[in-house]
Amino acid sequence: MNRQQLQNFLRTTDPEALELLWLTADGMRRCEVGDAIHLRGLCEISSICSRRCLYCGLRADRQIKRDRMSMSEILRAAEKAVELGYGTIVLQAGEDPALSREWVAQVIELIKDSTDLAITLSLGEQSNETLREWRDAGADRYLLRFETSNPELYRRIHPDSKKGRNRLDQLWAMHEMGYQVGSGFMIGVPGQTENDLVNDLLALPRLPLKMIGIGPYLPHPETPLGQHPELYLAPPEDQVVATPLLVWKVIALARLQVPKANIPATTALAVLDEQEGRKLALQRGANVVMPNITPAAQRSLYDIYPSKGRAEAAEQTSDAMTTFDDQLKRDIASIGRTVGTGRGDALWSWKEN
């Protein structure tokens, strides 16, 4: 789609241009990646982050009890995605200098001894010796948000940008050593404006991605941003504001923008929408579901947004995430999907695209 037609689609409140988009961006997701629901259990491995983004609750300088987990906590994860039936693991972090190239090598080896599982990593920004290193010791893909395509937005929400390398370098070293790579932007970020979130929608298809990660910007109220927004907003007639049915648009045009690709209903929409969020973005596009098979104790203090814990209170123990498993997939029953069984993989060529 070009940029007239993306722009329009963001600014209609149509009820018949809406539902289009519904129906065109659903069929193309029926046509390449079939009807198939894959489940992902995320596992928050450390709330310990060097970094001071200034948005996220786990920026480095807030007091705030932290815990990282030990290599046998994981690995009882891992195997609680087997027993509930998920193809992968999705190991996330803050950026941990504990979590070193040799630790988390070692972590990776020991789940694929294991299990069949394949493994994400979601661990930040990272040279390429380390990448090599752990795609070497039988990491499948990496997740690494470029949050937005606007240089001058993304340095001002990440003041200690390591200079010299950008989010973009990183994903195409990743591809050229085989990961399957994915990445997203944010939406409503103060300082965001209309042309940004088009921006950021022209540039999916321009990236090697296998998954496309879009979610609401949800400051944290401990953070600057969260505190002073308005020393970082755009004028207001050009500010974007994160609604359901923002987010929910902007899956059906990345869809449409990269149509093979694995896109998640995430977490931060179910804050937005509990009823609906998920639901319907899966209607609308989305083909992932990430539930959370972090341990409680770990996850209570994984705070990089407010309401996250509510969002996934169903999960907080063992039993708990059981029964929400089951609703899951009650829930994806309802809407004439089935579960996805295997790996699912993004089984095509970036070129192909």
Ligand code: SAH
Contents of the next structure:
Amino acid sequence: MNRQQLQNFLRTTDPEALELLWLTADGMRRCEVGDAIHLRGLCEISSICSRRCLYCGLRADRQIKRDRMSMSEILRAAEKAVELGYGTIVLQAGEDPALSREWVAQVIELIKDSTDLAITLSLGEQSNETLREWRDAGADRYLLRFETSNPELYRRIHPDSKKGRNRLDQLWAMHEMGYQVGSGFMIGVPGQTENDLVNDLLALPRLPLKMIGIGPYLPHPETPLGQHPELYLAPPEDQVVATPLLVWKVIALARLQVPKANIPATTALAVLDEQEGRKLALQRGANVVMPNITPAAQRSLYDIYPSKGRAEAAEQTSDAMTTFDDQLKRDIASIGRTVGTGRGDALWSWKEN
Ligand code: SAH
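Having seen the form predicted alone, the form predicted in complex with the named molecule:
What follows is the whole complex; the chain from before opens it.
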């Protein structure tokens, strides 16, 4: 889709145009990736972080209780994922220096030795040497959002970006190493304009992506962006504001931009609209859900944005996790879809896109 078409859809309030967008995105999803909804067990292995991203509640400056899961806790979570019938475990964390190359490689090997799970890593910016070692140890996929395609905005909200590496370079390097690569962005970050959002959507098919994660920015009151948005906001007429409608539109447009991608209905969207967020995303382009399988104590510390706990409250204990899982599976059946079996890999090469 070209710039003008994307802009028209982002702006429209015409019910017929919207209906057309939902039907087209849902039809494209159905033709390209089918009716199965893949469930990925999300395990938040460490809330320790050395970075100071302006939007994230785990930023290093905050004096909060933080923790890291032990290897045996992670293995138990992997067993829980298997028990619930999930084909993938996603290991996500802040940039915790103690998550060393060797330690993570060992975790990957242990999970691979004891389960058939696909392993997705979401451990932030890493060197090629580290990424290669994790890939050799058996990691299948990697999620790293580019967050925004506007380089100036990117630098502003990532004050330590000079210390890290260019995320786009990392996405290409991981693709070369044989990872299934996922990326995406936030909607409504202070300073993001409609033009930026159009550019974010235009960037998707140019990157080697098999997974696309998009969610609303949710202000965290104890971060610079949450505390003083006025210092960062674009002029009111330009500033993107994340409404559920806008997030559904962007998910639908992402499906049209990269028809075969695996696209989750994200937790952040489920926080923004607890009633309909997830379900309507699944009917407007998305085909993946990532239920949280992190043990309760650790999960409550993984405070990237507020109310995350509430959206996941139903998943708090092992029993409740099972109840949540039952409900999710009922919801999936109620919209005429099936639960994916197996790993739910993206079975296409990026060049076919
Ligand atoms: N350290 C890893 C994982 C970060 S958490 C990394 O940097 O990739 C995963 C995603 O949560 C981030 O990529 C970001 O897009 C999102 N996120 C963080 N803070 C958020 C907030 N306040 N509102 C909405 N999404 C947020």
